[in-house]
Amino acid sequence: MPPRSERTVLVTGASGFIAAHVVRELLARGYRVRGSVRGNVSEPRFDALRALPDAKERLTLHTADLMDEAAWPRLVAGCDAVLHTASPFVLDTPDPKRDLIDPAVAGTRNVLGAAIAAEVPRVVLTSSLAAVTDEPVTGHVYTEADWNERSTVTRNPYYASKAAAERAAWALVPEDRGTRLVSINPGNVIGPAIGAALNTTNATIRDLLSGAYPMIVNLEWPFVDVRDVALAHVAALELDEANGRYLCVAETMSMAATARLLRDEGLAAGHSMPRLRLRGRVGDVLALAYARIRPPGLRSYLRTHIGRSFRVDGSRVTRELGVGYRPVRETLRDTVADLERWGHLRRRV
C-alpha cells in the first residue's frame, strides 16, 4: 500500500455535514482528496471546504450529479478508495420518489458501479440507522443484523431511501469481491458544521431551543457527534479487517432528557425551550394526535418513534474501529455554540 501523501480518496457530496468532516481527517492525514458536489465549483458556498488546512494543495472539487451515471466513472478513476456520502435528507418533499429514494438508489449504483468497474479496493457507505428499523421495537437492542423492511414511499421515505440504497450497495458488492464495501450506520448527527449550512438533525436542537416545538413529547433519539462518525469512517478506510455494517451511536436520550441536559448546562437561558411535557399512554395520545396536523414526513416519523423506546448497540465501532464516543453532553455543548456561532440560534439579551 503507497503512503497516505500519494493515495487518493474520492468523497461524494463533499459539503455535506458528515462529509466535509469526513474531508478534514483526510486531508489532516496526508490523503489527496477529490469531492463531488453540486453546482458549480466556485460558488461561496463550497468557500469552508477550501479554507480547509492542505486544502489548497490536496483538494480538488468536482461537480457531478448523483443520477448522472456518466460522470462517476471519470472521477472514479486514479482513486484508492471512495467514500459514498451523498444523500439526500429531507423529511418532507412533494415527491418522495423522484427527491428521496430514485436519487439515494440510482446514486449508490452509480458510484458503485464506477468503482467496481475500476477495481476501487475500498468503499466505505455512509448509510444511517433509518437502514436499520423504521419503528423500534420496545425493549430490543438493534445491532448490525436488523434491518429496516418496513418503510416505503408514503411510510417514513427517507427512511425507505437509506434502506433501499444499502440494500442496493450490498447487492453491488458482496463480501467476497474484489472491491471491500464498509458501511456506517449513524443515527441523529450533531456537533459542529464546517460551513454555515444548517442540517436537518442539527435543526432539531436548534427548534427545541427556540420553542419550535410547542411541547416534550416521549421521543427518543440515537445521538452520535458528526467528529466520530468522520472517525469512523476513516478508519473503515484504513483498518484492512473492517468489514460489514457499524451502527455508530453513542447514547440514546429522550427529548425530556435533551431539554433536562440542555437547562443543567446552561445552554436554554435566553431561549424559548418549551416545558409542557406530555407523559404516560394519555400524552402518547395526544402526542400522536398533534402529529395528524404536522407536513407527511415529519407525521410518519412521529407515528412511528412516539412512545417507542430506543436501544441500539453501537459498541462495534469502539471495539473493531477504535473510535471513542464523544459524550452527548460534551456534543451538545458544541452544537448549541456552533448553532450561535452561525446565527441559526440566537439568545434574548
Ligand code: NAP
Second form
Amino acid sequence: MPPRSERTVLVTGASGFIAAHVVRELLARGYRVRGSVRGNVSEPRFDALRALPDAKERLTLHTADLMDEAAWPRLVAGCDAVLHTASPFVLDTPDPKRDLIDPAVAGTRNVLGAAIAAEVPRVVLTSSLAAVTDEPVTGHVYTEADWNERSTVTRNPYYASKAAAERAAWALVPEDRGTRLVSINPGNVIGPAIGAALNTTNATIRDLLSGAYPMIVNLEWPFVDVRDVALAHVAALELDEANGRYLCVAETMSMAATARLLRDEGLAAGHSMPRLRLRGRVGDVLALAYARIRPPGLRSYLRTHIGRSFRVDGSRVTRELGVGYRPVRETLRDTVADLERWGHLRRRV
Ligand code: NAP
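Since we've got the form predicted alone here, give me the form predicted in complex with this ligand too.
Next comes the full complex, this chain leading.
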C-alpha cells in the first residue's frame, strides 16, 4: 500500500455538509483529494473547501453532475478509493422522481459503475438510516439487517431514493469483485458546518429553537455528530476488514428530551422554542392532524414517525471501525453555536 500522500481519493458532492468534513479529515491525514461539485469550481460557495488546511497542495475540485454518466470515468481514473456522498437531500420537491430518486439511483450507478470499471479497490457509500426504515416500529432496535422496503415516490420519497440507491450499489458490487463496497448509514446528522450553507438536519434544530414548530410532538431523532460520521467514512476506507453496512447513530432522543437538553444547557435562551407539548395518544392524534396541512414530504415523514419510539444499534461503527460517538449534548452545543455563527439563528439580546 503506497503512503497516504501518494493515495488519491475521490469525494463526490465535496461541498456537502458531511462530505466537507470527510475532505477535511482526508487532507489532515495526508491524502490527495479530488472533490466533485456541481456548478463552476470557482464559485465562492466552494471557498470554504479551498480554505481547508493543505487544500492548496492536495485538493482539486471538478465539476460533475450525478446524471452525467460520461463525467465519472475521468474522475475515478487512478483513484485508490471513492467516497460517494453526493445525493439530493430534501424532503419536499415538486417532482420527487426527477429531483430525488433518479439522481440518487442514476448517480450511484454512474459513480460506482465507473469505479468498478477502473478497478478502484474501495468504495464507501453514504447511505442512510432512511434505507433501513421509513416507519420505525415502537420498541424495535434497528440493526444492519433491517431494510426499508416501504418507501415509494409518494411515500417518503427521500427515503425511497436512499433505499433504492443503496440497493443499486450492492447489486452492482457483488462480494467477489475487485472493488469492495462499504456503506455508512447515518441517522440525523448534526454539528458544525464547514461552509455557510444550512443543511436539512441542522435546520431541524434551527426550526425547533426559532419556534418554527408550534409545539413539541412525540418524535424520536436518531442523532449523530457530523465529525463522527466523517471519521466513520475514513475508517471504512482505511481498514482492510471494513465490510457491509454500518449504522451510524450515537443516540436516539425524543424531541421533548432534545428541547429539555437545549434548555438545561442554556442554549434556548434568547430563542423562541415552543413550550406546548403534545403528549400521549391524544397528542399524537393532534400532531397527525397538524401533519395534514404540511407539504407532502414532511407530511409523509410525520405520518410515519409520530408516536414511534425506537432505538438504533450503531455499535458496529465503534467495535469494528474504532470510532466513538461524541455525546449528543456536546454536538447540540456545537450545532447551536455554529447556527448562530453563520447567522442561521439569531439570539435575542
Ligand atoms: P448536503 O449538504 O445537501 O449534500 C448533498 C451533496 O450532494 C451536495 O454537495 C449536493 O450538491 C450534491 N448533489 C445533490 N444532487 C446532485 C447532483 N444531481 N449532481 C451532483 N451532486 C449533487 O447533504 P448532506 O447531509 O451532506 O448529505 C450527504 C449525503 O449524506 C447524502 O447522500 C445524504 O443522503 C446522506 N445522509 C445525510 C444525513 C443527514 O442527516 N444530513 C443522514 C443520512 C444520510 P449541491 O450543493 O450543488 O446541491
